[in-house]
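The chain that follows stands alone, in the form predicted on its own, written as structure tokens.
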Amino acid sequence: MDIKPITPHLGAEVLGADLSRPMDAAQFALLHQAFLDWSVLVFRDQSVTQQQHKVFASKFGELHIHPMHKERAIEDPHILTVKTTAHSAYTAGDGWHTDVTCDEYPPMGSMLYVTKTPDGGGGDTLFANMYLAYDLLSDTLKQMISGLVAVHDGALPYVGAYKSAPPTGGYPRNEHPVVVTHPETGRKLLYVNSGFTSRIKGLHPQESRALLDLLFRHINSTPKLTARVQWQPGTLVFWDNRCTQHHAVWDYYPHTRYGERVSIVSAERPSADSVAALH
């Protein structure tokens, strides 16, 4: 496998790997070794089956239940369907987000498998570079923002965007910290997002407001932390969840887009510490 960059801090393809067959444990620590390294990975021109893709993911951990497959006869529920047509009312992901931030232990990583692409062309996802956007923040930001928790609440986007019944008890609501620190590379990041942040804990509401939309345009606006991967028939796409956000745009209507997406839980909390950071 080669690996060959999208920008100088942020994205790879990965050239020369075929998903559907084994991989030995030399090209998994390769693949693993890029994954910290750039944080998304573009596999072109693959030819998996949904089992071939499960595989894949299962080997960086427990597969992920969506919320919005909970109580839901669901044919495979580790399987999420994006799929955006001329009649959608919504597109998947139009909007900066991390991706379930609402459970208490979100999504490592995820894979989105795009078999059809808009014939129009379009339909590209832009990802941002988390650990560079904490790093752009002045000093005294950066001290400002230290020891703050979020709330992270599932039905800002699955009710209040998508206009999903909520299962029993809710869709999800968890606090996780503002600044957290990757479990494996050590790095800090910021870990707010438009999808599923709706509050900091500890401000009055509109202290909390006016930080958040701080922060969020922080990103929104700042194309230097952007990566864009332009999808083609047959593309997979893993990405770092826990140092990355992503958006994908809706701008080929009214075309179609239709992918798969297997995501792999966290074997732990975001936290503002970690075993990383401690060694």
Given for the second form:
Amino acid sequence: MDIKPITPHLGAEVLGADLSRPMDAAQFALLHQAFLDWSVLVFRDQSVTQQQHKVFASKFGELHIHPMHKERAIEDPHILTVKTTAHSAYTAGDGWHTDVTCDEYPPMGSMLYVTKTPDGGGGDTLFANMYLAYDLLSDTLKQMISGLVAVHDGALPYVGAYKSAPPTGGYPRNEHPVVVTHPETGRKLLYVNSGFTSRIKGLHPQESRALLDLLFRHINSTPKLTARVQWQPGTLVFWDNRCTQHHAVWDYYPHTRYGERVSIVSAERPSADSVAALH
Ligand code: SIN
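Next, give the form predicted together with ligand SIN, keeping in mind that what was shown is the form predicted on its own.
All chains and molecules follow, beginning with the one already shown.
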């Protein structure tokens, strides 16, 4: 396998991998290191069954069940269908977000396998580097946000945007630090996202809104944070959900795009000072 970077700081194409086949320890170690180095790995020309997709994802941890799959008759709760047609009211992920940060243990990564791209093009996904988003803040702002804790609320996207009926007890809502240390790389990163983060604790509502808006604007108005992935049928992308955000671009109406996503649960909660990262 060869690793070919997409930008100098985020994203790489992995050449020579066949994800339908078992991987030996050396290949897995190379991929795991590339995942930590580049945060977004792009595999082209894949042909995987749902089972092979899940087997590959399982190498990185326990498979995640999406909150929208709870209490629903879903054939396989580990497979999240990402489908947009001319009749869709929305496209999943059409805004900057990190997957499912409303969970106590959000996914450490997600693998999206796209098999139908829109006729006429479009349907790319933008990724943004949250290490760099943090690094680019002034030292004064870094000090201000260090130690702050934010609320991440599943009702924000799943009820507010997608209009889905919540499960018994409602969608998850959890608190995570605004600045997190990646548990494997030990690097600090900005951990608020406009998809799920509803407020910052300990601030007046208008202060919380103003600070979140400032941080969200920083993310969505700094192009150098990003890498753009153009899909082809058979492209599988594996992103590190602990240190990136992404934005699916719905620029292909009325055409159809189809993919399936498998996510992996983090072994640890997002933390300001990850113990694992110290080793
Ligand atoms: C998502 O997982 O947020 C969807 C990403 C995409 O469809 O490109």
